[in-house]
Amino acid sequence: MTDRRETWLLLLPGLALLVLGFVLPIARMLVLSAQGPDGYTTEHFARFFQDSFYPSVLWRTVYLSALITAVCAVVGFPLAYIMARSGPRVRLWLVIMVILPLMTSVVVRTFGWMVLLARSGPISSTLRDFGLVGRSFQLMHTETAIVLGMVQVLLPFMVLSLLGVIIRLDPRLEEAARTMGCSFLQTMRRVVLPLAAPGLLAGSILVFTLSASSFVTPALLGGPRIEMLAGSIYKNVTQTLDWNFAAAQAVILFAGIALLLIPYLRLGRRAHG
């Protein structure tokens, strides 16, 4: 058997999943989005530019995927640095710190914060306590329950990302800078920073398009009132059956998030030269 037939072999299992998990059911989408009644048609995409409803819940997917990005970022590089410089023992407890709630379900997750975020929940409760608050205070349905939640769900893959390039860099590099006179944020921000921003840019796209797409977390924590756009095409798939309008909205989605993706992957080529 040829090296070349064996390297088909090996790939051959890998590509023949994509095929059948990815690019049928994507190719299916598309045939869908523009299927009508009297043969193919863009009436679909053009509804939901029209309705002013579905373009404001495009922007809030992707204003709140912004936000819960820059979160993720800002909270988990100082933990990636730190994890990256601790010792081996301490480095693998916070690392099993970070990775214990991937090994719990989502909406058990989520159901935690549901408790912690509920009218009469602890924090809500102690906020009015202390007359921080008004009596109607709640955070529970609203976009600051959003981000939370999915700060907490998305941290651990911006953390693992980061802690992948920092823990390659070379500490006699800070050394260098501290003994040229950087104080501490300034080695930072010149030298770990710039050296970090492959993993802060596979990290950013991670949490980003794991944000825009996901559905349980911001349906629960959310409510009714605040959409985004997976739980409006889990709604007309399931509650009113218009599966090319759907299927119009996955597309709108699944473009959206590419286009998006382009700045940062002209980002990443730079970074690697």
Second form
Amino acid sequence: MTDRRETWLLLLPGLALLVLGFVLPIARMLVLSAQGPDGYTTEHFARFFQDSFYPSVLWRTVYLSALITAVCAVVGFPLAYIMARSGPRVRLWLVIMVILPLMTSVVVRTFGWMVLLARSGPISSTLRDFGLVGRSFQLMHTETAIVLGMVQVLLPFMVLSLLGVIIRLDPRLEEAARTMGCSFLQTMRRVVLPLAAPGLLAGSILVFTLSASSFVTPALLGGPRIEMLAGSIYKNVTQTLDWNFAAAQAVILFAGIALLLIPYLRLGRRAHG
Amino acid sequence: MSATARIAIAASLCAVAAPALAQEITINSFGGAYEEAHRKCVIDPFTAETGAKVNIVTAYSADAFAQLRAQKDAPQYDVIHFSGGQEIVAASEGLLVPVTEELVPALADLYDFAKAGVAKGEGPAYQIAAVGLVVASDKVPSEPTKWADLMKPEYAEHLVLTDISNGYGMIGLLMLNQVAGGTLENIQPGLDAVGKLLDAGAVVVSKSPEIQAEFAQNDAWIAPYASDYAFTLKKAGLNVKFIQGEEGTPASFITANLVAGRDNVELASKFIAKELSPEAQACFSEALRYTPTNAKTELSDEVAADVVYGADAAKGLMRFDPRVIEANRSAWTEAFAKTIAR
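Would you mind giving the form predicted in complex with its partner chain, to go alongside the form predicted alone above?
Let us now look at the entire complex, which starts with that chain.
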């Protein structure tokens, strides 16, 4: 009996924070999204789907987030593996290198990309010098720019999630696989990757949700002509003060992410056995 | 409360306050270079002349207006400055005391457009941010003279438009719309024009530093934008010029307003009088290239070349009704986003 009471007491601060910081705002958002001038209404949701503009913004948000997640996984997995298998000193330095970008403001990092990707930046001018692209070519204000910038911001989340799992894998498993005739790549595919799946899943979920809801980097690198849903919500909250419609968009984003996460979580359960 | 009643109260407040003048007023300014110039041209000389202390709160128009509304019963500002037309609503809600020639004699010297709303209780405009064509004069093959020139195909790939989340961007769109045959009731012609320009190669940016980047690095020639920003580019070493379109020069008015319910209206009026004085206005134009509203302001040739200056030039100034803009902001922002979306 006392045990249970103590458990509740220990849970209380966390629960209170969750209710105050998450449940209440979400409930408020749900109410706002359905509030009209006279009572409850679905007009804000209808407005979202009235033409192809907002659905296309939603679609771009989903597929760019998926692409960013995939790139992070492909880049992050080898990196995490090497980190896990190197000595403690080298690992420390690699971890610092991966985390370092998180220590500067996202705006500063994004401005760095803006310089690199601009029309007169090194990438565009080199391509132009080789005659590969036209005079007005630039990577700024393209989806490529968003993916590049976001991958840099979010890679640490993927790498650290993977590192935590891979580092605990017994290296003898790999040695066994090699002595049984697996090549290095086969060992990766058949032994390391399946065992690292929980880390990959956790990292993917983090990266996907973070990129679906971020707006600073996409707004700066994508420019006003390539909109993502979080940016559109931000605009409705701060500029047009259309909070009901902003809430409706937020609910749709929230529901969209939740729908995508359900199969992921199922997979996760299976991976955990 | 009628306007005369309000004046009467204001006057009686002055009479009461006069013997022991409250030697302190609170104002808002807009931060950064603007606030610096505000200090140098108005606040410091004012303090030197009257010995009064000026408390500055850095707050943009929308925030300042929200505070003014919230503090209705116990206002904290004596003089409040707006750049987005908030004085129209504030006056209609009785939050302001009308500025009169008795309180501020310099009012008589203002151009008519700068005091058009004074009769309705709105504060006078002490500066005008005029929107015209910011042109890279060393690069453009032939200088544009009118807004309609923006549609010329030879400029298209070198044209920078600004998102309407930016105040000057909004004014630029409305002017483009007017030139294309639209009205404030129907901005479709303007949106169509923007769509055409983008198809031809123009770029859209959302923040003013991006305009600078476009001019400095990306071979931009023309951007419909404000005269003060043209000066910012000039100071950054770019060879740009501010050109007024023949069809007219839309502008954003920066007004100084007396707040109702404060007990040192007289000192606050003196502050506004200082802002309207030719010296202060010349100083502001010199520092930031805003257009003066006092007809007696004298500018050096160098400054005069960069701003809308003189009775004739000022005649071309026009103002899109801020209330209509506010009422349509949400719908226009959405329509604009749809127009520019790739």
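If you superpose the two forms and keep the largest set of C-alpha atoms that fall within 1.5 Å, you have the rigid core. The structure presented is a predicted model; accordingly, all values stated were derived computationally and were not measured. Residue numbers count along the first chain shown, from 1.
- Comparing the forms between these two forms on their rigid core, the Cα displacement of Ala255 stays under 2 Å.
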